[in-house]
Amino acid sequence: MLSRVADNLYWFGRYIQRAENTARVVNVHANLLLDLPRKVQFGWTPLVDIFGAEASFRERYTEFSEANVVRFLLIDAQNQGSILSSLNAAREILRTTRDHIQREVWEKLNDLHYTVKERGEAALSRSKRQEFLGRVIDGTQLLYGMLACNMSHDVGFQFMRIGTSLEQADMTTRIIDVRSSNLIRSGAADELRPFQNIQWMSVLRSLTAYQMYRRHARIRVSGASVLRFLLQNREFPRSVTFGLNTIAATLPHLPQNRAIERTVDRTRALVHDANLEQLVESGLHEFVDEVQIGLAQVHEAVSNAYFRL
């Protein structure tokens, strides 16, 4: 397979997964707004920070208000990480890879793209936002389901699978980081202590993980147990370990490259050996940064091995 086509399929998987999970990150806030007392004030700056997009945000907005941040993440075409931009990028890739992906996927992607483009403005209000984000999540899951069931699981599919798995692992760490960031403005720590478990529960729900967590963990929601499930569980598809294991499982279908295998193994070991109880008390943000660096190194290793020929 041409390296250009492999690169396109890899990024197609990443962009579709990114659109879905950007919707999920915004949902973390939506769930907390519903579950916590009205007197609790939220800061929206961390939702921009976790995407590393502060400079881009400040170029066009003067205030980190709810309205500005939600617009930036949902429908701002100049933000390369917005839902609209991710779907735009996926559509452009699909134009050049028609021979590798079935026509029905193109039609469904077009439907989702125009839904976001035409209804995104109305979705900026709280009353419409949940439904809109739900449509994005359902639409992207439908696309991936069609690809998994109807696309030949050849080399092209394996590259798309690597992109999807890497993006999911990265975004799971970012959603966890929403919880570790200063979402709740200073001065409210004491009164929010009784609501710690509610916040962790919202992280699970943002990943549609609450029911599976209860099935696997069989204990009350707590910070360490949620981290263990989302970082280390081998069976839940949105956990970081599951994503890294999936990447490792695809490598035998591709030309052998020891650099990728070593990078995946290092990142898996970092996640597996983490002291989660200690991280809940302090150092979670720094640990997530380390994992994200490891995932970025996996991306670089894959790019160097297969795309930059």
Given for the second form:
Amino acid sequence: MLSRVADNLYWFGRYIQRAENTARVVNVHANLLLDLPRKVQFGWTPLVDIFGAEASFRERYTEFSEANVVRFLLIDAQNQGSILSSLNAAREILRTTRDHIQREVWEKLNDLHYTVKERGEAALSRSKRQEFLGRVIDGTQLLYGMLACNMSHDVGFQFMRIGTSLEQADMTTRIIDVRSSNLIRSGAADELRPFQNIQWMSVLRSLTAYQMYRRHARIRVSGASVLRFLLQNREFPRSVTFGLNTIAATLPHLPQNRAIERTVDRTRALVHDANLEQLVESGLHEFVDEVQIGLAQVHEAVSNAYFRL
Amino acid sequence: MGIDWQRYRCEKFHDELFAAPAQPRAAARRLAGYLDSLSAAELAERRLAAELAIKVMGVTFTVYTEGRNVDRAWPFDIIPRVIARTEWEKTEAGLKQRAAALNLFIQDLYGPQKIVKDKVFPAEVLAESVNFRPQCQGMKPRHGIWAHICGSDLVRDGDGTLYVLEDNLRVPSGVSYMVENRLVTKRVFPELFETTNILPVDDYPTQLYDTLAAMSPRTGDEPNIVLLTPGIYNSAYFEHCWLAQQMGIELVEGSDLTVGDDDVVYMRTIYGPRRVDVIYRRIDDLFLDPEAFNPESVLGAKGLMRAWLKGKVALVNAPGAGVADDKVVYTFVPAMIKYYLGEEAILPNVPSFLCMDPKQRKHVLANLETLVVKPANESGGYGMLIGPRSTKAEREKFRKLIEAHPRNYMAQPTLSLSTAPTITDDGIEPRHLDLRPFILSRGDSTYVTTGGLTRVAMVKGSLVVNSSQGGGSKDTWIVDPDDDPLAQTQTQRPAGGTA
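Counterpart to the form predicted alone, namely the form predicted in complex with the partner chain:
What follows is the whole complex; the chain from before opens it.
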């Protein structure tokens, strides 16, 4: 497999995953705001923070209004992380790797891209948005399904898996980071307590983790247990540990992978050994930073081993 | 009752399917009868099915328009063009003969240049050839083959003669569409394939793979073959992907390749560098290697020429093969056939006038309104003067161009290109067409596609068949009418009566 093709397939995985996660996060955020009392409203700023895109946002918008943020994240072609840009990038990649991926995948991605490009503008309003985001999510899931079921699980497929897993792990840490910084602390006034749960629930919902969490935890939603689930659970596909395990599982299919193995193991250990009861009270942000650095190192190691020859 | 062939006016030109209104040629008889049995609604339905199939199969070509590249659905007319097997066999022999002579000619030019010394081919034509690559002198590629893949354009004139219009020896394209057209036709008219003896076309990728493999400088091991593309912005990118996929070889870009100090070509893979033995390059000579040619090129790879000259890699077609792909050199092909093979050309050239010859030039300049003037080195139908359709200003412009650079121009009489029934918005009408077969030369054997790609000018009266300029295409059938019992018994009956 050519290095350039491997690089492309890796990013294809990342872009599709990014489009899906962005759709989910926007959807859940809108619902969360509806549930919170006015005095703890934190508006739409955190959404831009999740994607680390504040600078890019301020270049073109002044106000963090719902309309601006939603446009920025969904259909702003100048925002490289918008759903439209992610799908567009994935599509450009597929053009150059058409010989590795079946025509059907190309057709579905084409469809999805045109849906977002042509109908996105009309779907920014609150009433249309949910259905629109639902279509984006369904569309990306259809792609995963086709890839997983119809494509040979060859080395190209492994690179795609590394891309999706790393993107998901990264996104999970971002959601944890931003959501928790806005959380109502345990020392807050009594009247706000009920809303604490809603917020943790929204963290789970952003990652479609709520139902799986309930089945797994069978206790009321609490900060430390949510963190444990999203960081350390070995069975939930969007947890950080699951993503790192998946990457580790691809390595036996690939050549010369000692350096990657080492960074994956180091990051896994960091996540595994974390004292979550303590982190939920303080130091979570710093901890997430450390995990993100670990994930970035995995990316570097993969790039060095396969793409930059 | 569907098509009323009585109303199909085909008398003005030679028609590929009909000898006279409602009088199909023997090889097309079944097809005409079958189309006649379809209602107008059914025919419209089949046409729609074909459009859908092309969209779903993702058959596209890229056009550069309004500053960006757009993928367009491949234009296709569902009514096939039919050629009788007996005629095709003769054509095939003519094409093989031509390819053999062209390869001998190229080898000679980069070697002893005997044909020039024997004054069969003028030294001044060679001296002014823009496609002659001095870097290739003294080189002898494996089996002496330079133009492994040749796409020759054939046209039929009013009297029914099939002429060779040009030979494309650089990076001819279109073969993927030939195969895809057949797939679409099979989906649209499956019934016809059960009753008619239509020769298959899908062998091409296998034949091409064998041709490429035969050029590998390393014998013994399974050769590592790649297709080198300029990338997604090239108009033939679809075909590059298609061929790579069909042959199961890597589709590479220039940046994927490196040439080591050992003059071996390597591709960058996740396993580290891998040796490349054969490069099917779809990049023009001048962009192939910034070290040897255009230093600005980012499409090729540095050192490819060095590796090729050292015999460490095969380049297909060989650099410099384009020297024979020149509309002036073309006029000498019948002479080459005689010179190298001692044979008469089986397929005639279109009669041509060379502007470099003072007498012929005078004739050309005096008859610009009736002739087609072509520059020696343009492709895609660009830079031509079509006399009967030109304005006075255009003719004056060409007069000056010819006088300034006579070597760069040749002229031919305006041919009355043959037609075939084509579905248009105004019903079924005759449209002009040509045919591009592909010839694969491997030294010990030569393969010719069964038929080739038929290109059709979709605009009424137009002679321009290039897809970049509004041309369409048709499936091409080589049919054996002798195998068809119905054809024997029905020779006297017009097709209109069969349904």
